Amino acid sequence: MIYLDNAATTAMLEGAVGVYQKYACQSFYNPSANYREAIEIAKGLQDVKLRLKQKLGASVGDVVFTSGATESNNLAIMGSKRNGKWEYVFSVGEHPSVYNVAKELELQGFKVHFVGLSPTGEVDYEMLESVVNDRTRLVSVMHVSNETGAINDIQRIVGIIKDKTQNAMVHVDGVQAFCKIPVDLDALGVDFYTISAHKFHGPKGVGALYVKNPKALKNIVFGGGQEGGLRSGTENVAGIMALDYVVENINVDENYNKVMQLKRLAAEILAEDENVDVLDVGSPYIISVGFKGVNGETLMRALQDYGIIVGMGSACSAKKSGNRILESMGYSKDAVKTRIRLSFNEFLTEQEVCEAANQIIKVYREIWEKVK
């Protein structure tokens, strides 16, 4: 099998599996308990936070461990919510775990602005500037698009916001960025940053939210007061330690260069067919590809018979019709239906990528001949 849906999830590193097993089966103690072994676990979690902050490039603030991106995004947005005539700003390109929270804020009576995208998939910076004002409470924009790989200029976005108001906080969904492209939160100047372990070869069910100023956040889960009171519930120690192992053993720059070569290779092969539209922007880990006259889902299903796994965009919204992200970029509903997403990892070989790209073209042409 050649797996090209790494934006949906990734396989755990073997070393991370061993770490997970150790903390699930041997060092399994509850970090909230008071005996020596548990206290050592609690200290270990604090050490992970310090290492994670260092990898994020954050010299201040704290890290809150969560169950993953959805919880982290909800905590950042709903936890920073306050009563009053506040306004919120989101891009239309956000993951459902942000976009649907924005829709919930609308239902609660808050004024919510949705900022469109450019043809390359980045946020429309001019539109963003036009909607930010002194009533803006929070702006939430993802770092790397899970649909297209487009990279938003977070420093530029923060600059736009701070030029308009000092009241607004900035949340960034960094799920497709962290451990894939360089991240320096001190330089970016954001208030909240979301990560999820299973997107970079860690386990599912564990993630984190970086919080620049914990006092700006209120808990949305109530219980025993773990994570400084911001996220009650016994920590997923095995998952956190496995996450830590991956973060400490991943080489972002080396992987970036390798995966960029893999993406370019795939893009070149696919683009040889004049009926194939390759959207090659931003991150080396993701490309969106359209196939004239053929439904993307039909192609995806046909490729499975050849052991090639591709995606249809966000796994959290794959069963819904339409695509607000691609449509905001200017693609028609019919064009959206012809697209698939290829997403890579550093363990793929050039041979595998070439084989997959050539097979995709072959299967596409076979289907095209039948339907044209």
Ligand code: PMP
Given for the second form:
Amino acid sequence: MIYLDNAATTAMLEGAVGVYQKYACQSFYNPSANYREAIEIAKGLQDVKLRLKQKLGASVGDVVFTSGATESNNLAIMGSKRNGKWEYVFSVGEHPSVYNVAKELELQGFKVHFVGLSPTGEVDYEMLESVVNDRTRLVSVMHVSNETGAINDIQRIVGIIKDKTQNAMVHVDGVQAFCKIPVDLDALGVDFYTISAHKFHGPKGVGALYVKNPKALKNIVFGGGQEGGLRSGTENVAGIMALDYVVENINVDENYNKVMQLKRLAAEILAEDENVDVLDVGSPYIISVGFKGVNGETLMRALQDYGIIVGMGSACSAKKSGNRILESMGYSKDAVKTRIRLSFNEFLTEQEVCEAANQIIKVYREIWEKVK
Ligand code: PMP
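Now show me the form predicted together with the ligand, since the one above was the form predicted on its own.
Up next: the whole complex, starting with the chain shown before.
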């Protein structure tokens, strides 16, 4: 099987499974307890936070462990919500775990601005500038698009916002960026940054929210007061330790170069067919590909029989018709339907990628012959 849906999730590293097992079966103590073994675990979690901050390039602030990116995104947005005449700004390219929170804010009566995307999938920087004002409480824009791989210029976005107001905070969903492209939060200047372990060979159900100023955030769940009161509930110790293992063992630059080669190879092979449209815009880990006259879902299903697994954009929204993200970039509803997403990882070989790309073209042509 050749798995090309790594933006949806990745396989756990064997080493991380070993670490997970250790903290699930032997060092399984509750970090909130007061005996020596438990205190050791609590200390271990603090050490993970320090290492994580270092990997994120953050010299100040804190890390809050969560159940994954969906919770981190909800916490950043709902936890920074304040009563009064505040406004919120989101890009239309956001994942549903941000976009649907934005919709909820709208329902609650807040003024919410949605900023469109450029043809290459980046946020429309001028439009963003035009909606930010002194009443802006939070701007939330993702680092790398899970749909297209487009990379937003976060430093530029923060600059635009800070030039207009000192009141606004900035949240970035970094799920498809962290451990894949270089991330330096001090340089980016953001207030909140979301990560999720299962996107970079860690376990599912564990993630974190970087918080520059914990006082600016309120908890959205109530309970025992873990994580400085910002996220009650016994920490997923085994998951956090496995996440730490992966982060400490990953070589972001080396993987980036390797995956870049793989992506170029796939893009070259696919683009040889004039009916195939390869959107290759930013991160080497993700490309969106359109196949003239053929439904992407039909192609995806046909490819399964050849042991090739591809994605249909965000797995969370894959079942919904239409696609606000690609449509905002200028694709018609019909064109959107012809697209699939290929997403890579560093363990794929050139041979596998070559084989998959050739097979995708072959299967596409077979379907095209039947339907045209
Ligand atoms: N944000 C982005 C950009 C994503 O790609 C995903 C996963 N599809 C999420 C958030 C949600 O992540 P999790 O599964 O950890 O809740």
